[in-house]
Amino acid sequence: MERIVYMDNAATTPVDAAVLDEMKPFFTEQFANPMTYAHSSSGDVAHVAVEEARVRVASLIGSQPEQVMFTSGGTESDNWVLKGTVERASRERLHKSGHLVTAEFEHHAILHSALALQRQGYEVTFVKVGHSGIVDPDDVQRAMRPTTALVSIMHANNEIGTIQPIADIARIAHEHGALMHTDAVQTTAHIPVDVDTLGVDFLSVSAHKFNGPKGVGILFVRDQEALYPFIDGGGQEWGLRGSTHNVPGIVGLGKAAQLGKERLPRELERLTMLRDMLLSKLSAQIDGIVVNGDMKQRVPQNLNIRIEGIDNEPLLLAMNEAGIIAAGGSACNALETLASHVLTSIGCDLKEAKSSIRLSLGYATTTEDVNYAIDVIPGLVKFLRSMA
């Protein structure tokens, strides 16, 4: 195999060397439980490290440290906020069946949680998404009911990268007395994310999407009274989320948040330039390329295209053989043979969805990497088209 060019950063990113270095002592020398800080010097070191990480994450998203709840990642955060708020609101605030509003193209952490709530008797409205891949706030407005407890719309879609008008949707939610959540897993540390500017009550983040470790994330909670505890246990996270803290992971998340904030302005500009160059030069060599979703309202690291006359599976396999790692959709959906629900939700038919690939860039992506992809992919497409 020739060089490896990793273009699946929307699925996960490599842990930054500086993040790993900061994590290492908490596996070995500083292994104490942070909850023992009151009577243990080792526990105090761990406690201080956890709280420093909380401050770093808060600085990245514009919140207060005490509004940052550590979780195992975006999926847990999404499950927690949907199930915790709808149940609490229906039982304590509305005294009737709670109603959830979300969108058809959400990550499965949201969609499957919504379906689980439906099975329990709660009402869910799935708002349709336009061809551009952007949710229309007017559609959210029409979906609102007196019983609506929560609106959950992702900040940017994980497959097509389109950025949603979260601030406008949050205003609508609040006008109707509902709470607002956004899954910001694909945007945090990639574009500016500020919880007050967005106007959200809850926001989900996952460390491994911006060069932190897997298995750790956060849920921003503006008001702790708005949701039920998700894991009962030893009183961690203000009694809202029991379980011994994953100290090395939390420390890694904190360092990744610090680096992400420092690097964000230049990385936003650099990745936008690389992505646009990739699209421009591929389009110049390959006929029949169509971008899935809006190209302007899009995170800088995402390019999702369909290529007429090919099937994405043999193309991705051929790219992999050439050392280019990419995807046909969400990593969480990789084993399914059905077309991407995201692409069908924006109007792609089965053939169009199965001819689409996602090329996602990251901090480690170089100009040389992009040029290599530009050199290799057109030849693979030409060969596959000739075989078809």
Ligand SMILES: Cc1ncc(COP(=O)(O)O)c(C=O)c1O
The other form holds:
Amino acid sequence: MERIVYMDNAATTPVDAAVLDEMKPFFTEQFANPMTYAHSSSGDVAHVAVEEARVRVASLIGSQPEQVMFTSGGTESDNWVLKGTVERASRERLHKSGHLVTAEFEHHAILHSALALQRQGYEVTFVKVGHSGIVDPDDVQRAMRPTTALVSIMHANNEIGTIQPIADIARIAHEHGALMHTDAVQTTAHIPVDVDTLGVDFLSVSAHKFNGPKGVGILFVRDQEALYPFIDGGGQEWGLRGSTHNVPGIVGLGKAAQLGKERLPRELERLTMLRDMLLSKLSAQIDGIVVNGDMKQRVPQNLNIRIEGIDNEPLLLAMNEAGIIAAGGSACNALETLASHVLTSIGCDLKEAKSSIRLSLGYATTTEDVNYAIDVIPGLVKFLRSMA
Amino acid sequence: MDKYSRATIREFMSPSNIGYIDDPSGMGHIADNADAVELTFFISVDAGHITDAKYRVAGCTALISTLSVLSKELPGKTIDEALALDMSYLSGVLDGLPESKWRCAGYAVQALHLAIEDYQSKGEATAG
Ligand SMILES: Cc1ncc(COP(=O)(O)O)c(C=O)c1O
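Okay, that was the form predicted alone. Show me the form predicted in complex with the ligand next.
What follows is the whole complex; the chain from before opens it.
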């Protein structure tokens, strides 16, 4: 069989077999609506499963179970927290249009929500990032205003993997009376994520980035009074998020959270070792490799490099022909011929951005996979360089 | 969704006619930093017909495969026939390039036109 080496785990991960097993009955026999638990024993089975998943997720992020709100994924959680808090603080506390502080290199779920708020008359500051790919808390400090309702800075960037000083930034937000959100989609189950250590009021998680199913995530909400609902509907999730629970998805998220927590210490070490080996062996064989963003403050599964004189598009296609799946920008932008906004935000020019690839490892990545990439990629770079 | 045809991928994975022509009849050079493109196109012309075409390229997949196809089409053609090779024809040879890639692939045609202009200006110089 043709060899497939999947190195695009920052885009999504395969559902773990144990996760799928726990999900399956909730598509078939256990199909009941959990909201019917009071009068239906099958509803109660679904309800118990949803609540168990809530406990497992809470245990992964160090929160109380009732602070975990199930959503349809990272994008919804990000939309909800930005729109729900800025609108509520503006109407009920500030009595004028509030202000949001975020960063230039956020995921589009944040950036486009911020632009939507801006269109409605709210004010937004996009903090610059700089070469390291790490937000300087002093820049956040300077961006703060008396009307700042929320600061939202991602825990780790999805393209370059750089980890942000969230606890320091949260302190600044709170000193100015603002709330703090972090998009922890790329860190949860990969590095320790604890809502109290981070000092955040809100935190977004998406199941499919750690071997759970797509289309399900959570928003950690420290205080339910701090935001308006985003999906208005029935009484689910304390009336804060309507819609019949995605029971199989939520069960899958819960199992992935449990497995993620168990596996984290070992995976952190293993993936760091594999990632560092990948970089050092590629650098030894290919000249002109530069790492995008800080190499130390980085999630273990991420490597983002630019390769001088190479266009990433033909390189990625040639890698795909050889069975290695990786990424240029992020998956959501794969069709843009424009360079990634993340790489340009950290000071790459267009040519540098277009010569960059992201290799992201995951639980399913083996040492053999990494060795295969180390064997194959240098030859493909040589092939492309031989045309120039 | 825009994606490349198998014909395009095959062409790009084993491109024809990469190289230089020593003492070419005409040469066209294009460099565009924003598109991360650098390209040199060489032609040999004899008795009004193109006899050889070669190129060096750093750029996207669409450009590499278009150059490969173009370089194979040119030998034997007159200058007018060469100028008639346009993107819709070349895209057809590749079983259809995504429209979003036509602009970048179009550098192949532009470079050929520059090489032809270069050839023609030399001709004028000799004639004059
Ligand atoms: C940092 C970040 N935020 C948000 C998202 C969106 O999550 P989802 O795909 O669950 O909507 C992603 C991934 O796509 C991401 O990497």
